[in-house]
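The chain below stands alone and is given in structure tokens; this is the form predicted on its own.
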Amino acid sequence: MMHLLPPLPVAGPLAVAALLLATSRLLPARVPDTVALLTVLLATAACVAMAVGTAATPLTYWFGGWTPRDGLVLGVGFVVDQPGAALAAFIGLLFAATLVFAWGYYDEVHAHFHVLMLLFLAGMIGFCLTHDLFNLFVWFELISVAAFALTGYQLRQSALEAALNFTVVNTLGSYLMLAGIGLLYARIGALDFTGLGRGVAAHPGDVVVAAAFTLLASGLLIKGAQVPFHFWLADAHAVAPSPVSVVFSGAMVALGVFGVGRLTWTVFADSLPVHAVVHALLLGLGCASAVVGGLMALAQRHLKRLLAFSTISHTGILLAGLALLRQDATAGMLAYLVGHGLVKAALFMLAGILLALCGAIDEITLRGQGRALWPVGIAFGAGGLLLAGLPFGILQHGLGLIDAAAHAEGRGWVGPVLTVGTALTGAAVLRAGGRIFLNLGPDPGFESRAPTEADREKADRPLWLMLAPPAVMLLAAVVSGGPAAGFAMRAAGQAMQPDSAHILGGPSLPPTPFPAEPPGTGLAWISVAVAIALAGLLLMRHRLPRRALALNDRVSDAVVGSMARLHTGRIGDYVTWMVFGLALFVVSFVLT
């Protein structure tokens, strides 16, 4: 039965989405919620079964029975390895938690939200499992179309403007990917990852291969919101409904970085110039994203914009782990991806609770209004501490593995730079929590000049129903550290395994086992201490001496203000930064 599972997690949600769309006006209010949740859970169960069943060797499924002939791949297939199946299962669990959180949220629009969410899920799972480059693009497009619609779902002016920015920037990313696919196909004459990998190995140092990687990686880094391709993300998160922001930050953005990793490990596995660029440029972009995202998060007053910039920062940590091109660093990246998804999804849900029950999403407006919602405050503080690097759970195990790998590569500076990002994002969340739930911070600083807007969400949902999913996810992020890191280490060995003989029917080599040692906690405690101290300084700035306050404002304006002025909200500016990012790839290939 295992060989029949691969298409089901994709075909099932697509079929149910079509059925719900056809019958949405005939169904009672709670039926779409129930049907969508059951569909997501069944798809997740299939992915879990495949993740367990592919521990020794990947599972291959050829659509239409088009199996390879004499080593030539003609058909389209899913090659389900353990990291892909596990990531798909995690995405399914995230969608299930989101649907529980959003239960009853969309009564007035029938099943349209559930249809879009099922399409979104199918696209993400297909992206994780496919072994064909053009189909990777097809799933990328399905993800994008569903995300565009969900961003502008509320049909307000700001939502439509952000959806337009999102659509234009990500569509340009799609064009870049399509151009890269065309270059590879013209040079190699294959689309299956295995055939492409062999073709790339046969063309070492080929400029066409380098150009194809540049276009493909740039398109995926736009989806992954990495500096300098990141400008669209905060605008989209700020106006998207809270359940949509959960899956945006928890899954969609990280999937872009995973896609770059998948292509690096398979298609470009034997390209030394590509690996040199990944090892240098992408490591630099990841570290830059970690710091820039953290600084911009600290400058926000709109909670969802704050969390969106923290997503850019923590996704930069994922990119840095990928760029080290080591099994332990890749394991750290996979573990951190899951931990970040759990914590960030929980924080977006908690922000949604505040918006629903308090009628505001602005940190300064909400000052002191969260005192009665003390369970939400406890969860919010826990999420902030976990983002700051609290040395418990899966986030710290992942970051510890990345830091250890960087030291082994002679790049000991990577860990401290990434720690700066975690401290800044943790401080931003803790400052917001102190202001909202403890009534601190009567004199706001530079965040008072950040953009914000009034927003509303449905308020007649019970608190326990909205609070249960984020509480469970935060608990999972704390208790799953060691086992999840060990699983990630085994999965990373399979992901980076260059042998692909199993795809053509031959035996495959087992992944090399590496023990997941508990990472050191020195940097973690420093990060937490800095985050708490910085949050306290920002909340107690009214007690600073006048000269110290003036110096603080000048430094803030010089550092954070200059970065904030680059985020203009204008599409033309964002496209200019995309061109700059492409130029960075070109320069990197020239210099390697």
Contents of the next structure:
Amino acid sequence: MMHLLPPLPVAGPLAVAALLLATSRLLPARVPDTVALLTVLLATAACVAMAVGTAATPLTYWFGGWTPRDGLVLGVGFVVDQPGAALAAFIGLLFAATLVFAWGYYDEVHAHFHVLMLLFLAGMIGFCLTHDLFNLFVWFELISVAAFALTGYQLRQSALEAALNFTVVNTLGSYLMLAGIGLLYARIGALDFTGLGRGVAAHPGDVVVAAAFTLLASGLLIKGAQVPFHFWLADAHAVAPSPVSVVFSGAMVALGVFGVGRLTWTVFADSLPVHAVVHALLLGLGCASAVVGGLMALAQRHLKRLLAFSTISHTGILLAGLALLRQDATAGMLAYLVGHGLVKAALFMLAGILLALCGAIDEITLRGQGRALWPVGIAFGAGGLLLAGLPFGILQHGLGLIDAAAHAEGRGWVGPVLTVGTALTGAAVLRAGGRIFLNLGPDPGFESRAPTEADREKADRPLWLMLAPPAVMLLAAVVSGGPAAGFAMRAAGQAMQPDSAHILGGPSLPPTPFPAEPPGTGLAWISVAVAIALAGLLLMRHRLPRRALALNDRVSDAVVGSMARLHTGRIGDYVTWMVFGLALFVVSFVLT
Amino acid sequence: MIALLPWLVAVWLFGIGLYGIVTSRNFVHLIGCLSVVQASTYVLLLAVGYRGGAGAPIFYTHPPGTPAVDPVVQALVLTDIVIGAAVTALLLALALQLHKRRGTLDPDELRPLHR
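In place of the form predicted on its own, output the structure of the form predicted in complex with its partner chain.
Following is the full complex, with the preceding chain placed first.
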């Protein structure tokens, strides 16, 4: 029975999406909501069953019965391992929460939202489960096209402009990936991960393999919104409908980094030059993203744009965890991925509640307007503190594991740099929360010069229905610390040493032992303290003496203002930065 | 030298496509440049699968074992064309809507959010 499960969580949502689209004009109002939610829950249940059932050995499924003959892979297969299935299950839960949050939000559009969401989900689950590089690309494209449509289909003016930027930059990313796949196929003549891994092991220092990795990793890092490929993300998140932003930030961006990991662990497992570049360049890019995202988040006044930059910062932490290439760091990355997904999705939903009930999304316009919505304020503050690194729950376990692994690698600076990112994003969220819910901060600083826009979303949903999903997710992020970290450790072991003996055979990275003691909380408390102090300073700047205020303005303009000016919103600049990122890969391959 | 030509063409198309996107002053032109970048992936993939002196990978009239070009990359190119058509259509639709609302298609004047 179990061996028939793998295609279901992908095929089910695809089939239901087609049916919904065909019958959308005939169905009464609440039917698409119900059908979509049930489909998502069933797909999630299948993924959970697979995550439980693959603890010992992965589950293999060959489409059309094209099993390998004499060690030669002919067909396209899903190889479901525990990390892939668990990630797919998490994404399914996130979609279910989003559909509850968006209940009745899209009456006027004839189920198009639900159809696109189901396609989006199918793409993400397929991305997690597949074992074939070209198939991975197809799911990647399905994710992208669903995301483009979800961003722009409301046809508001800003949404159109951002959707254009988003589509052009991400389509370029797809073409980079496809070129990388072509190069690998030219050199190796295979497309499944195991065959590619063997081929790469036979040509470890090959220039074509290095070029293929550069193209594949750049394509995925565009989706993962890492510096210097990150520019599209803030524009797209800011204008997408709130339920869509929830899924973008909670799942789609993190999948880009997970994809880089998947390729590094399988296809490029035996290529030392690639590992050296991952170790050096991707670690650097991750740390840079953590800090740049944090600074940019601080410089925003559009609440969803602020949260989008904080997503860049936290995804940088994921990339840094991945780049350490150790089992404990990978476990930290997987735990952090889930924790960040929960907290960030909750914060986007809370921003959506403000947009629906207060009719604005601009932090300065909203000042004091949230006081009547105190439960939303409590959840918002809790989310901000968790992002800042409050040492309870899964986020702290993840970051602690990454920090400990970096120390063991002799790169003790990684933990403090990533903490700068968490402190800055935490400060940004807490400043916004203080202004909106506590009526603080009458005199805005540099954030008042940030781009913004008046926006509205449908307001006729009850508060409890909108508030329940984020509250549950924040609670889950707090209580699921220890067990989730243990699970992530086992899953990381499986991810990094794909037990491919049952497919074709082949060893991989050596295991690293589980750290003996739980991660320390010293750095976490410092991060929280800095975040609160910084938010306080920004909200209380009208109390500062005149000289201190002038100094504050000069420093903040030098640090934040110069960086904000780079984010022009002009597509040509974004593509120039992308080319710069490609050049970085080339330089680091030459140097290492 | 002749063997290298398709690879050079692919790199050239990729480069001029990106240059066009970076310097474009009209979204329709920009979308065209995106298609040029995509064409570079077609050339690359077809070059990957090319075998000198081989025919099309259709064995209806030829016996199996006749030299043929690699059908896998041709399937990849076909998928690529389909995706490219979908994305180009979506982009042109977005550009059309944008032109209706703003009356311009210059990327320098169109930026998300008020700045």
